[in-house]
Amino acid sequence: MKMLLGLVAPTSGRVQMLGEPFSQRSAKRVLPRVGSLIESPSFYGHLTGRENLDIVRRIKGAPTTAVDAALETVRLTQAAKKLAKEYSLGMKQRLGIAMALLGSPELLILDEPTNGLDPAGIHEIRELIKSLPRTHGLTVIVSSHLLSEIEQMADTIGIINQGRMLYQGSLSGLEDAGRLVLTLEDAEQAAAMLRAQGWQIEQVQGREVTLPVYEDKHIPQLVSSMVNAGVGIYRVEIRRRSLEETFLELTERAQTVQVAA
């Protein structure tokens, strides 16, 4: 992301902003339009929001009404007047998140925006970041190790490691079609009964039978069978890999190829 911003040169290969190569001559063009917040937001602790907000707008050369509106897109309106130094974690990455707005970029870069937040302030910074792209029409990137975070966020992802790009692609592209598990009172009975009337079982494990997924209108079936026999049924569902899963599953596989290799 860095490099993206021209902080940090790349050793090798090439930096293409907005369309059009990243170069110190391109910077000045390309950079105007990009908003960034990167590791963590820098104010003025004695200053309030909306005084270091002013001093980022003069900077951008966006209008005064630029202030107004990032304060209420950020929610901290309220706040305006109030220290910086007061603010909490999560105001304060609202505020870098104001300051990067300023100048109405088309591309926001995000890096670690939930980094160090408690539970209330990462969903109120997830919502905040998934509505930007509909109420700004602008492309949101965020970077970030909290892969459940991203899953609820993002539409698109990108899978790096040792800084090679294992995935990239929609979101869905990395789903599988999951698996039927059905948590049972007696699963090896349970097993044993279903395999006698032809289904297939994959994997039973301690109260746990695991199936392939079937169609809906299987699903009927395959329960009333189990009751008829008087098997107890705690639960059905089709159960998914997370993206965290899928993340190590694709890390791990990238390793071992280069090992053998």
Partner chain sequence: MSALGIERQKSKRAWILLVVAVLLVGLNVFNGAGNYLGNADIFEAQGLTWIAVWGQAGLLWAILFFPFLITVRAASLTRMEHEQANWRRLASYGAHLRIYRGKIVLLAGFVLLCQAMFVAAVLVVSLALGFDLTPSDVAAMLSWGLLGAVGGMTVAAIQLLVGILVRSFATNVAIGLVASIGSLMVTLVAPLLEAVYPYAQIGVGMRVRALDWPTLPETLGYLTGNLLLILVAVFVGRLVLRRREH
Contents of the next structure:
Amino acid sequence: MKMLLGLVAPTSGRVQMLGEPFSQRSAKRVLPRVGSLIESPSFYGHLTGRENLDIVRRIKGAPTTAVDAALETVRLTQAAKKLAKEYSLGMKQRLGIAMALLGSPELLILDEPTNGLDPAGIHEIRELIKSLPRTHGLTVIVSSHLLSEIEQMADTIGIINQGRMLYQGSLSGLEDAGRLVLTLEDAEQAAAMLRAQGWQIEQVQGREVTLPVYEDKHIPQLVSSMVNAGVGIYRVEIRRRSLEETFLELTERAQTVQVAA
Amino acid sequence: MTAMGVEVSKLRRKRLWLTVLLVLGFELLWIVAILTVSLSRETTAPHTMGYAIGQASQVHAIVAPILATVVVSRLAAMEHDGAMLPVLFAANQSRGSLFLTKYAVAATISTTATVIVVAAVALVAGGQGVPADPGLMIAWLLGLVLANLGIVAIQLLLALLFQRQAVTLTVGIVGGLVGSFAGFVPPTIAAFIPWQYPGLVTPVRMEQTGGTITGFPLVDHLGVLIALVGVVGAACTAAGTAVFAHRVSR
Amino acid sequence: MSALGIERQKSKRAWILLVVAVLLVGLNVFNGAGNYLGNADIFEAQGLTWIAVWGQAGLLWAILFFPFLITVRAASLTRMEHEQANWRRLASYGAHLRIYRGKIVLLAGFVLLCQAMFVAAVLVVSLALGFDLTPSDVAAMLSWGLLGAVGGMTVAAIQLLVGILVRSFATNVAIGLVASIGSLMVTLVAPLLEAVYPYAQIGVGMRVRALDWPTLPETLGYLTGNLLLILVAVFVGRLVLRRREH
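Same protein, different state: after the form predicted on its own, show the form predicted together with the partner chain.
First the chain shown before, then all remaining chains and molecules of the complex.
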């Protein structure tokens, strides 16, 4: 994210922002169209929230109305007159987001935006971020280590591990199709029988027989064939790996690949 | 004392020594310059250790408060920058203990610097053929060490109470620079300004007739001055600790 | 210039330093006047009036107190950005160079203001002491004051650069102070270097030792030299800010 804003120079490779290759010169054109909150929020402690925002507004050349609008958006209007150094962690975070919103950016880059917020605040900011593309017509890039949060916010995600992009695509692409898992009285016998009937058995372990997920219309047939054969059925379910498990597997696999390499 | 150990370990990678080196190194350079130049040009006044001390003291009286102020400011800023004061107090370090340990570190640094300066004066003057005068040197050293204590105490209190280091730096430096007016500030006034104590305890004073220096005779009542300085220094330290310990908020 | 306006908005409690400046000006000029009165007969015999006050008051002002004020102001301007990673935020807006420019201009205003106060104080004291001031005398005070302010800008530009490089406020001030006091050493050991030593320029411009009008070549040399120093300091400052990674 720092590289996208020119705060850090890449050791190799190139950066493209808003359709342009990023350089000192293009930065002048590009950066005014980008709002960001990187690491912990920056502010002038000796100034009030409103004064801080006014300064950012003037730097970005935004209209005077932008400050009130930003304060309203992050729900800091009440605390606007307090000195920034007296803000709680959550309020500082909101102030940082408000600063990022000033100047009607086309792109918002937010680094862990719900950091330090209470559950109500997390919900609020998450809903805000989700609404921004619709209400302000902008794109938001959010970084987070909370998969549950990303799941609820993002359409497209990227997974970076040790400097490498492991996955980039839609969230649904990471969703696990799942497996059909039968918990039976005598798994071995049942598996043999099902195999003979042409069902695809992936794995038998303990009392569980794992099959690929068949369409709903095949399930009654599967169940009745087992019942007719006298197989005791305890459970028929679809098990999906959680996003977390998918993520961990992806990163672990990448690690072993790296070790092997 | 673990509190001291903690205080010293906080200085790791802070390069405080670099700042001290900057100020002390500059002072030593200046003293060497002034001693060699003045002694080589001096024809009327006798080349005594008192002469050397008198010349060097004009430099030291300006730099000593600056060094103390800057060191203390660095020590306090460390806590303010990380907002560590509430953390330390919550971890049950007493405010008095914090003040005293920082004081001890600052005082140690100042004293070491003072010893180096006095030694340098003795060496350079000796190198220029000035006869040694250990008694005078020790009197000067003692006075200077005691003189520092008051400055460090007041500066530390200011530096810990005010997050804006501009305040403490302005007070300490202006307090010290005021002494540069007219060479020496008269003892009656200097006694009220702790930042002038390094100049106040100079065991000699300049004697001039018609613009030329005729000598550096001993100051009267040097013992009284040193005692005064020591007492005020101790009082400031006690007061500083007490004031800081009784602050309710951070 | 909006960058200047922004910097002014950020400098909320800068007035305190101005009060200190007034006090220091007062102290120096008072000292100058006292020195005159103490040696009034000698000065009268030599026909020196305001020049004696100017020389005595200006010496310590130019070498110690004026650079001290500039150093503290410059250090405050850079310190507020070092805190809370504000340089990084400004860089993310692409505004860091603009803001630097604003700080330079604000600092220049401060330098001019302090020097103006000094000149005004000397004028007032001269009148109070009953000196007969010719227009040429007043012109001298104003011109030398202005030249000194140029020297002040040199110190300001360098200290602003130091402030960008050095994070600690105290070390910043220590550097400025040591460098300023160092000009005394330069005068003592290598008087010829005084013409090029940056922190001695205020004294040179104010003519606190020479106590007479500079020649045209001297003035041009002084102005060019200082302008060069200022440009180099600003250039390096911009370079550092541009290349810095956050």
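Being a predicted model, the structure only gives us computed values, none of them experimental. The term rigid core refers to the most C-alpha atoms you can superpose between the two forms while keeping them within 1.5 Å. Numbering follows the first chain given and starts at 1.
With the core held fixed, the Cα of residue 124 is displaced between the two forms by 2 Å or more.
Core-superposed comparison between the two forms: the C-alpha position of residue 16 differs by less than 2 Å. After superposition on the rigid core, displacement of the C-alpha of residue 104 between the two forms stays below 2 Å.
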